[in-house]
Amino acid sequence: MLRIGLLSLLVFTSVWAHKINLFAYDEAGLLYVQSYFTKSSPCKQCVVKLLDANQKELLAFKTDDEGKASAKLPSAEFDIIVEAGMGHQAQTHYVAQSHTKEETKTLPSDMPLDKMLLGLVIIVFFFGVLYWIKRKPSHT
């Protein structure tokens, strides 16, 4: 029984040694990916692929020497695959939290025209009232 326990400990330890960890987040239309085998062993120059729902490749790029990579968001939802060679691979489904490039084009601007016009009308009204008060003849 002790032999089986020691043997299984050795087998499971070697299996987890080559597991790829994959983390991704997005911010302001950019996707950031970080992958590593262990905390001190980043996944260097690994291929990162972004696939749509039909498993069609949207984008492919490589990680740097720290296991990090970034790219523009190709769509709002896709799969991320990190390939480290020799069958080592990590995959996750990703839903973007920030806007993609196409969605950004359709967002309203920060200063809509109707707010600007309302501000101008308020300023004209304020100075009109001041002009009317100053122009009013005194009765003395």
Contents of the next structure:
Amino acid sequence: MLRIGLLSLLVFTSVWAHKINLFAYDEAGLLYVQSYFTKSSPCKQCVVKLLDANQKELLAFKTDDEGKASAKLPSAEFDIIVEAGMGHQAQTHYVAQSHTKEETKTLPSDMPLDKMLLGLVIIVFFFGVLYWIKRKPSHT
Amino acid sequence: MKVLLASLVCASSLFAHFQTVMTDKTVIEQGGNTKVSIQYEFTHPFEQNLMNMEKPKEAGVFMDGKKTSFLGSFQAVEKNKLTTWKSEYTIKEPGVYQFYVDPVPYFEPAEEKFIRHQTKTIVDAFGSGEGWDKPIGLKAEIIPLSRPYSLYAGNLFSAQVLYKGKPVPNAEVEVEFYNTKGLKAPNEMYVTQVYKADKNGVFHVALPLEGWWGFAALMDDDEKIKKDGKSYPVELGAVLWLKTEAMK
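Please could you give me the other form, the form predicted in complex with the partner chain, since above is the form predicted alone?
Starting with the chain above, the whole complex follows.
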């Protein structure tokens, strides 16, 4: 019993001592993540998850042996979680600096009705004016 | 008249000169602002009596074993018709950043000596956790033995005094609080507190209040500086600043 107590104390201590740190930045649409216990002790092969506002997983990947990983930005804002097992976890809310929304192309079928009507009115007016000029008798 | 002048000299010598290096933040966390504003003053911290400071001869940051100078970004700030300095540095990666300054030695006519305080403060970025106890290679330097950027008011702070990289036995360390709270000392003896290091240059100081604390280990330098054809001794100071926070 005493042994179990001592063991659990040791585990508890190590959980607190091994705090995971998370450093992230983005550049040109790519997210760079670095995770470590201390600077010279990287979080190797740790799972990184990107979650949306509803905590739905957008992307999951692993760090390399230097505790580093990169991925394409999934959205402008999300949560980053790094898991290292044994209850070690780091989490942060991340707001991307270099995320650009893809430009939505306006297809003819997407064109709003009022814009189409305005275009038709302009065309009718233009040809109407032409017809009126040609029809007008010249005075000699 | 002589008595008055003598007493004025005595009174002024009671107030210790401190070079300062203070940052607007001592810990940088993910998602926070990574631009560090740094303030440099030559002052009597408890009394808040400024002195004029020339543009330093060397200043920068030490990280991962490398010094980076950013003297070019220094801007003069006038306070009470005296010059202080400020600069900014943007942190881009995890690490422990030691901001330092080596000022132009100040000539103190009353003591007929030059004062040169090599000063630093230490900032952690993104929980890096390593390097706060590393010397940066100043001729005189205080090496923290307690992590300097996460101390509560009331904590005990320990450090070691080095001169040319070696411990200074029995070093005398002056300690002052950067008193922006308008606190009054019971008497002048309480303005600057004095501690003695042990044979290994190690000293311990309890820090009762939240705010900036300065530690100055003063020693006689082996170099002299000439002025008007005369050689003057140099009081070399190893100075460290750290900020304590209140436990709330």
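If you superpose the two forms and keep the largest set of C-alpha atoms that fall within 1.5 Å, you have the rigid core. Residue numbers count along the first chain shown, from 1. Predicted, not measured: the structure shown is a model, and the values here were computed from it.
Core superposition gives Gly128 a CA displacement of 35.5 Å between these two forms.
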